[in-house]
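As structure tokens, one chain now follows by itself in the form predicted alone.
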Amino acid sequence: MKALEGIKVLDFTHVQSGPTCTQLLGWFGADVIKVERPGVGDATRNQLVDVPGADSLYFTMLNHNKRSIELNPKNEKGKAVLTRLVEECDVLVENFAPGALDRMGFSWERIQEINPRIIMASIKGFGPGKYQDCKVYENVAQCAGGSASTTGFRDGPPLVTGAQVGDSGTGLHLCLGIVTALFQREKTGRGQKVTTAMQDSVLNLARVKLRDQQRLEKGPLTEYSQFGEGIPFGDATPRAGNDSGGGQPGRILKCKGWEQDPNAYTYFIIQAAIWDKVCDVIGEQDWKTKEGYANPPERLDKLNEIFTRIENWTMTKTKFEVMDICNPHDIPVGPILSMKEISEDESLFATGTLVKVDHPVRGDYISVGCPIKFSDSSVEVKRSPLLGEHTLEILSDVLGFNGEELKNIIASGAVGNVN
């Protein structure tokens, strides 16, 4: 049995934040019914297309384990179908612009009337306030949530991260909210509204920087490199380059081959507990007892010197040799892995973190699999649906339309071209 088997999800999401959430629910075993505009579908089907005539990887990698129905809710018959879907489903997920569902005639109050047990889950850019009606995309969320202002180097501009903390991060938060609301429904019998703002989700992921903002009011941030360099702090959490955010000094350092390979680097952390071992590995045994080096607080103004010495050692080793040497000593290091290296890592395929998926139009492709592993609920990654592929199946099997009623719905144009 799958964890969410028997749960029906009405998926009114598009692009990335919402589809991330509903794909997770599908991986957990829910029946996810993706509603798409007739003849058009999710906008990402045709964004960054690499195989002519096939859905893009942008779409396929965010819409596994779903069924697709084409539906125009502005059409009278389409509105009747949508009403039936709301009646039948346990969860409705949407990431429309504010007010879009209301304009369709499906406000939260109306949805509750149709199905008091339904969970209505929404993603917005901002929570209530002066920006609540603003349109938000990934990088806007990173900037508004505090991630960009604290990412990059002190003498450079703010930077966004390649990790999709705005879109996919918000989808993960919303998925947790939905599962929690379903759990509460088991006790109360009532549905509820669940909302996640992208700004809020990014801020939750950037909480250590909010921590540092409050620490800064009490004095300098001693674990930041600029403290050791004697550079005064301003009134806001600064960009810290590749300094560790956990209070243990860390840096990204060059490894053998860095001149040709842009990813020949390792992350190296010098925890107090393994300082003696670090000194042994790099051949600076006298630093174990030398004044100004032996104790962690005394080392803070010498981090540039210390990491330069460590880097002189790492540049004589490949990033994987650094791992092999340091791990037996419990020295925390990690290779900077390229997406090419990750996509060729057989251990990630063995655990289902990466999967190979067969698509009827584009052929085989690699995708991210479910990052959450269960001991008693299997996860099978199924290909994304073609546009409207399951329209007839959903109308008849899920909603119970048949005979003349089904013919009339199809003839009305509310559900696209049904084959």
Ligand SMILES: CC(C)(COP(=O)(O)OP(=O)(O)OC[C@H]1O[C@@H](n2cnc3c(N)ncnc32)[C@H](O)[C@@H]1OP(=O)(O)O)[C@@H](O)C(=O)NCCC(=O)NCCS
The other form holds:
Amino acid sequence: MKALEGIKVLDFTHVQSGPTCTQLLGWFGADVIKVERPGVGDATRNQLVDVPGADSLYFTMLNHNKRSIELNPKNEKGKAVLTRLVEECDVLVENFAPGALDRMGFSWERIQEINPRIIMASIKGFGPGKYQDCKVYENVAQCAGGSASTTGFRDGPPLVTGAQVGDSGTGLHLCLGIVTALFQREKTGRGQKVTTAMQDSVLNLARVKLRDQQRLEKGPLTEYSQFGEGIPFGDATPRAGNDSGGGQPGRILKCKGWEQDPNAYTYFIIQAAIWDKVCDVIGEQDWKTKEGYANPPERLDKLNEIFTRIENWTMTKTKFEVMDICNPHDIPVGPILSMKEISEDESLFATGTLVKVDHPVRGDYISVGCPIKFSDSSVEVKRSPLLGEHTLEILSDVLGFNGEELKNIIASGAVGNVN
Ligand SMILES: CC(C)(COP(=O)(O)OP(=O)(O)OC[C@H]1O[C@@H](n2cnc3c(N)ncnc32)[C@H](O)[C@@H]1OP(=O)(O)O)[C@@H](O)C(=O)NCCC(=O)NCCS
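Right, the form predicted alone is done, so what does the form predicted together with this ligand look like?
What follows is the whole complex; the chain from before opens it.
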């Protein structure tokens, strides 16, 4: 049995944030019915196309384990079909621009009227307030949620991250909200509305930077490199480069081959508990007892000197040798892995974190599988649906339309070209 078996999800999501959420629900075993605009579908089907004529990797990698129905709820018959879907489903997930669902005639009040047990889950860029009507994409959320102002180097501009904390991060938050609401519904029998704003999700993930904002009011942030460099702090949490976000100082350091390989680097943390071992590994035994080096707080104004010395050592080793040497001593280090190295890592395929998926139009591709592992609910990654691939089976098997009624729906144009 799969954890969410029997749960039907009306997936009215597009682009990245919403689809990440419904893909998780699909992996957990829910029947996810993706509603797409007839003849067009989710815009990402045709974005960043690498195989002409095939759905893009952008789409396929975010829409596994779903069925697709083409449906235009702005058409009268389409409205009737969507109403039936709302009646049938346990969860409706959407991430349209603010007001779009209301304009279709499906406000939260109307949805509750149709199905009081339904959980309606929405992603918007901002919560209620002055920006509530704005359309928002990933990087806007990273900027508005405090991530960009605290990412990058002090002497450079704010930076966005490669990890999609705005879109996928919000999808994860929403997914947790949905399963929590399903759990509550077990007891109350009632559905509810669950909303997640992208700004809020990014801020939640950047909470250590708000921590630092408040610490800054009490004095300098001593674990930031700029403290040791004697550069005064301003009134807001600064960009910390590659300094560790926690209480244990850390840096990204060059490894052997860095001149040619842009990823020949390691992250290196000088956790207080293993300081003596770090000194042994790099050959600075004196630092174990030397004044100004022996105690963690005394080292904070010498981080540049200390990490330069460690880097002199890491530059003589590959990033994997650093890992092999340091791990037995419990020294926390991590090689900077390229996406090429990750995509060739057999151990990630063995755990299902990476999967090879077959697709009828594009052929084999690699995707990220479910990152959450269950001991009693297996996850099988199924390819994304073609546009409208399941229109007919959803209309007949899920919604019970048949005969003349079905013919009329198809003839109305509400569900695209059904073969
Ligand atoms: C992502 C976003 C910026 C995209 O904006 P967009 O491409 O202009 O898309 P919208 O959500 O505004 O929807 C466009 C229209 O398509 C219509 N539409 C959507 N599905 C439809 C369907 N199946 N049939 C007919 N029309 C449909 C909507 O009703 C809307 O029409 P309206 O504006 O006339 O009412 C916007 O949806 C948004 O801000 N979403 C919330 C935040 C979010 O999730 N952002 C991250 C995306 S990764």
